[in-house]
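First, one chain by itself in structure tokens, the form predicted alone.
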Amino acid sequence: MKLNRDSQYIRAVRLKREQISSFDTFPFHLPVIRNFKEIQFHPNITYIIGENGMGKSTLLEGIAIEFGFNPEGGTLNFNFATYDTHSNLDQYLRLVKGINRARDHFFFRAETFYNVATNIEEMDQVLSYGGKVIDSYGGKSLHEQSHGESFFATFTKRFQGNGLYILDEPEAALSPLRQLSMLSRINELIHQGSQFIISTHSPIIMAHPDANIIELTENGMQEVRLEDTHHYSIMKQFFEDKDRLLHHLFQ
């Protein structure tokens, strides 16, 4: 597929290494903090992946504060806090940004999106002009779902095409059913002038063939394809001798 550079939303991000006084203390000692250098993003897609403790989550929320976004997750909107768990890492990034701007932006963190779900029922109590939040999410209450559902609704229903889409670890609550579907869904979206930056540990997930994988090591970060990934052989090795793998797994 062609490149669409003009769905570049962000080009780069960069560490101000020189304004971070010690390496020793959250969120710098992080291996992707100690050695990070700059990441030039894909204009589709870049993953960000690695085991965990390498710091994928605290870099995506980084980037997302930076650019804009409410620390637990949602539209450049959503000013809610639950919680003041984030670190203050943004404050040492910088972001490159592409010519062109994003119509449409989204946030989206597994792991607070219970909270991002219960302020849009929060703001529809009072809202009185317009129609509600949760109809661009597809009308249904998004706690009176799965989490899969939920998810789902908000990658197929929320999410409208040339815009930005920070996504971490979006297939928490999926099926692999669901997630090839949300390949599939992604795949609708880039075509439609969007950008992604996803952190994810699934293979299906991170195997759209147009896009860049950046993997993070104790040792620092390096672009890989998708079957030099760690998550891949692991998943290729149970598959193809998974007696073999139990049986030196379980000794």
Ligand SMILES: Nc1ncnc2c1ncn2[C@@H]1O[C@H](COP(=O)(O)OP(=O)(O)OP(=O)(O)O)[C@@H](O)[C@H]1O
The other form holds:
Amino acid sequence: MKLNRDSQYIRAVRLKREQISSFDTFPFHLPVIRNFKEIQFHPNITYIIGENGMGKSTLLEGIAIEFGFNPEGGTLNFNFATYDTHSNLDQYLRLVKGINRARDHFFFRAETFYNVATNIEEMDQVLSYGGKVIDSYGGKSLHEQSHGESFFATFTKRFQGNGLYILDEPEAALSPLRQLSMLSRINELIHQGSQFIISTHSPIIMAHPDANIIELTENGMQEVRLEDTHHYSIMKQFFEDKDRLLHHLFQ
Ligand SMILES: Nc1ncnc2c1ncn2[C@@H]1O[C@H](COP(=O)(O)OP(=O)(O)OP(=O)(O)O)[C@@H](O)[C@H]1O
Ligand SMILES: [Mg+2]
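Return the form predicted together with the ligand of this protein as a structure block, the form predicted alone having already been given.
In what comes next, the whole complex appears, and the chain from above leads the way.
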């Protein structure tokens, strides 16, 4: 069953603006934080999109940490730290949670997934009871699979439904065909009571209709339609008239 406004796990995120003393330094200087408006999450999927450096990862990380995730990702049970570079944005965010609790949780970050894979191997070396952690990821060491294979194994095997999934660039390393499979997996999971918050550059990943798209720009944030995103229109121009686009590009 799909989640709705009454059953979704996270409803909104607000900024504790009154507690921020200066908007001159990272992360508060980012346009998304300076011009922050409450984000009302879609019960199924909320996409956070925008150009490189607009603050998508910073925002997602703040939301995830405030929820209780490890800054580098994983389930709620991961608490390793390879680098301590996360911002303190989480302390200035207030999450409005729903009445229902998710049964599965995962914060996926393409950037630090390697560390999650390493941490799974370390946990499996010390824990002997209750089965191996890697078994819920399909059983095969994530380091012994290709980049894309290990991501995909996580989405297909580890994600179980009734979950809250925060994903930062899940398309990284996925071929276009796998991105379509990923979208299909997302569709299955929302029909099994899951809620997603996804940052992405992929017009395929952001194409699910049961969603809101929030674009971060130099002016702050705004809700957009898929067809009005740069991601979509640039790809469209490329496929409709590649030669013309290249001609302008190379001039
Ligand atoms: N720890 C940090 N200290 C200072 N500045 C940082 C730090 N982390 C990120 N930034 C800066 O904050 C801005 C936003 O970074 P962020 O990683 O959130 O962008 P993004 O929207 O996720 O970009 P991309 O699409 O490339 O992943 C960037 O300009 C980045 O250089
Ligand atoms: Mg990012």
